[in-house]
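The chain below stands alone and is given in structure tokens; this is the form predicted on its own.
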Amino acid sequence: MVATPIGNLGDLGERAIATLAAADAVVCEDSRVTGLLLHRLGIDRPLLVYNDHSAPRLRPKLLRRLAEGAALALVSDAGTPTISDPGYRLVRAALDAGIAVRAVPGPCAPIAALSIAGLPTDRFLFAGFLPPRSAARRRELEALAPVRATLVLLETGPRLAALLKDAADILGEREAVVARELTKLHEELRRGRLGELAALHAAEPPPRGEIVVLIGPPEAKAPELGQDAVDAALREAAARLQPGRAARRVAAVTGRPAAELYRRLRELGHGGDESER
């Protein structure tokens, strides 16, 4: 598994050159940009093309020529090979029938978009395409609402505005990135709101180039207290200040409107002088 530049070429390691030029084989999504790749590099090696139509196909023949000893290298267009690709396929065929398979690590857009997106890192969720139809894209984005992690998703240009806007209005106002052409001359990262982010690209033309789409995941909520643990408080907080204040520090923890607190402060025999409010 060759990780290939997803716009850089110096981003291209000296392990997947060597790899690349040793190999008996490549086996690719695209003769014509691997080809292109392979010949800025000075290497010439036989190219397999395979892709979502070709796979049935092939995997057979390609299992056989590295059962028979054929080191093969799997590229993707661009970065990481089986990252929304039908490379995994072969993958798993190989290990299925006891064949080596190794990682030459390198770009890879979704963790690069990830690393300077400024958004949580610690969980997160790699989607990939969600459906181009707006009904379907929906209820994928109702099953993804409740996960706690930083969603990260690919899409198009054509497609952009309307992901934004069906993930706003599913997801709310969350912080999200649109990062567009990583690693080339045109790199672009915008941050912002969902809502926000959505209105600039329907008032834009379509985006051109790879888009990774980043959302923040859901704000965490205070826990809903019962009222006699709100009595409590008050009550606390009350002895140590003015009631309006007393009320205006316990809305902070709860988030419940001062004027209610305070209201239940004067049943609780906490009233005071409405001035101090």
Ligand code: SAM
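Each form is matched to the other, and the largest set of C-alpha atoms that superpose within 1.5 Å is called the rigid core. If you're wondering where the values come from, they're calculated on a predicted model, not measured in any experiment. Numbering follows the first chain given and starts at 1. Compared with the form predicted together with S-adenosylmethionine (SAM):
In the core-superposed comparison between these two forms, Arg45 has its Cα shifted by less than 2 Å. If you fit the rigid core between these two forms, you'll see the Cα of Leu261 move by 2 angstroms or more.
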Second form
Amino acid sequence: MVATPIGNLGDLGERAIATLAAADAVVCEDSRVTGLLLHRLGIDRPLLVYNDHSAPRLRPKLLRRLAEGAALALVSDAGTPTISDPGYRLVRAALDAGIAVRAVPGPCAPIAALSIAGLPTDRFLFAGFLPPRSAARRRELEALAPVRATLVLLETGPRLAALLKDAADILGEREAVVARELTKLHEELRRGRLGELAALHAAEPPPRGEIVVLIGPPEAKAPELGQDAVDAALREAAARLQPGRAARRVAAVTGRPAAELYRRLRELGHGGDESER
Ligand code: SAM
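Which structure goes with the form predicted together with S-adenosylmethionine (SAM), now that we have seen the form predicted on its own?
Let us now look at the entire complex, which starts with that chain.
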């Protein structure tokens, strides 16, 4: 399993180059991308394309070659294979068949982003790309809301603003970071509260390039607030604001998820403006 650069060729290590050069074949996602990489390195090895489409057909053949003693190097288009990329079933099948699998570690966009985000790194949860449609994405965010860890997500430029808005609504005003184009010319790190970043990106054209979004864990003060205090804050906010807005306002202060507070408001007898959610 050979990690390859996520934008800067200088990040390819000596061991990765030696492993690719010595492999009987290089198993890759896209032969154009990996062909170009090998060409730049002056390495000429046969390429086998292993992606979601070809995997079921190719896996038994690869396992047979491995069992016969071939050395296969698996790479993805960029970064560490199997991390939001194909390969996990092949690794599992190889291990089950008693074939040694070795890591040649290196670049990994989510880990690179985490290492420079300035958010807690002692516990993190990598959730990859959330669903593109808002309703499904919000359900996922609701499921992630109680997790006491930094959340590491992947996103595309065109969907970034929508993800940040849904995250602000559901997770409250947590700290967040948008890491873009890491290791490349236009590398950029934006830090702020979820609501600030959502407003910033809603007002700008979608950013170009590749993006990792990191969201800090729920802040400690939230669970310390007793339910009575939260209820009082909700009642007070609901006396002045529409329920959805009131839930978001209390979420910003307490760090509790807005969706949870909205449900609580309905239990308390305030609710019904679905358009606010
Ligand atoms: N396996 C890869 C790795 O270890 O980095 C991740 C594969 S995933 C399909 C590709 C996504 O990772 C991109 O859509 C983007 O969200 C993120 N990504 C890749 N390169 C990046 C970079 N240079 N800067 C920021 N995000 C990046």
